[in-house]
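For reference, the chain that follows is the form predicted alone, supplied as structure tokens.
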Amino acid sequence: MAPKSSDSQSHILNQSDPTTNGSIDPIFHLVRILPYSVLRAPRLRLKLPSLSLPSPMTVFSLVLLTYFMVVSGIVYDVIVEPPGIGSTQEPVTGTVRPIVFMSGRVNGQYIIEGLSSGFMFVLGGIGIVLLDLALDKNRAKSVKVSYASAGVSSIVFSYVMSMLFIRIKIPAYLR
């Protein structure tokens, strides 16, 4: 017996399929066929919106915003809903006083304690960038020796504000 050709296979799968034209269902027919002998598709001329990419310094500046509120326990905050700032009472005059660092506790903070910190660690961030833009070849040595000089300070400022927030929080650390 001879095999049967691929045209023939192709002719049965379609019959069984009904989403083709060899469906034996005549209202099936009537709602492809009828709507489209009386009306006809527009032709329109729509244009696809055209969207730029946003500069570097957009993007940048996102990221270093994303950066900060990450760093900052922005999440925390949302959570746990803590207060702005802390006091305390002292016991001698009994005058209230503002506290900024949530003292001995490691997994707690403040809102400003943690706006701060994010703070520092961001100007520390910057004086990385600023230390690459006095790199370029293409600059005055004037203008070299400013980002390097604002770049090397905002990054011990940052260093030595950033030890001494850790200091306050954990009053025993590193002694």
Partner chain sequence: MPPQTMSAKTDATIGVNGTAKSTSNQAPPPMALPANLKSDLLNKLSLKSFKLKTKQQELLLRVSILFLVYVLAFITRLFSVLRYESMIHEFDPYFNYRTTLFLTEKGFYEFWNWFDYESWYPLGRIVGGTLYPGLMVTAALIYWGLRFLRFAVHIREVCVLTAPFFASNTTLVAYFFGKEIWDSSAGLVAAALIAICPGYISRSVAGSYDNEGVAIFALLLTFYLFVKAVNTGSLTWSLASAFGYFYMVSAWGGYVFIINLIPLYVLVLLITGRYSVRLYIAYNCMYVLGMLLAMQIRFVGFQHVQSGEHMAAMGVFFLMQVFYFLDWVKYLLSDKRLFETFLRITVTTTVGLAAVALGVGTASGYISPWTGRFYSLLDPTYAKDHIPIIASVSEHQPTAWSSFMFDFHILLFLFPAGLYFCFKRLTDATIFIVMYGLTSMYFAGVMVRLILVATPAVCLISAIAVSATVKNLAQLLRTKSKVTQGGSSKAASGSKASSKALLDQSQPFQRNGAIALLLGVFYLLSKYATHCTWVTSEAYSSPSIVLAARGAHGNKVIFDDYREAYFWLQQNTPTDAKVMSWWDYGYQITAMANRTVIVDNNTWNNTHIATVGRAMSSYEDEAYEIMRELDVGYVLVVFGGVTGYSSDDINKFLWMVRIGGGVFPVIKEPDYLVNGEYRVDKGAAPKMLNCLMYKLCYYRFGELMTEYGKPPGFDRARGVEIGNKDIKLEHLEEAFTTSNWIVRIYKVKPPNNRW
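To test you: the structure above is the form predicted alone. What is the structure of the form predicted in complex with the partner chain?
So it's only the chain below, everything else dropped.
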């Protein structure tokens, strides 16, 4: 019943518009009557941007970036506002020497030391990912070999550097 009456109405008002046939939207009918029985709707060539879900690997790269920031201690940097790099003054000559690692506590850092350690962790993670990519069967052999060697060297490098960093920071580590 309702579609029929709107059908006849739409036939009178807008003969070339097929979308009004059988529309159940009450607001559409209201708006059609009130301003647009007098005004003429302009012909627009607008296209609504279509939102599509990003691919998993795009999301993964964003996640990796966020992980890098969190693990570098960015929240600590924002709240405590440590200097980018520490400094100490030589008692004899008076020259100012930089100190990269804040020593004395486990839960304290300078900005640069946080960022470099975070980079090491992410590099290690990427190394393992490269290792998995190297074992994928659908690639050329040279690519597989280069991925594997890059992966292994990344893991080894980042592990060695991380151990070095923690040993510098906490002299009593593993003793």
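In this text, rigid core is short for the largest set of C-alphas that superpose within 1.5 Å between two forms. Note that the structure is a prediction, hence the values are computed from the model and not measured. Numbering follows the first chain given and starts at 1.
Handout entry: Core-aligned C-alpha movement of residue 108 between the two forms, 2 Å or more
Key = No.
Problem - Shift of residue 93 between the two forms at or above 2 Å (CA, core fit) - result: Result for residue 93: yes, a 2 Å-plus shift.
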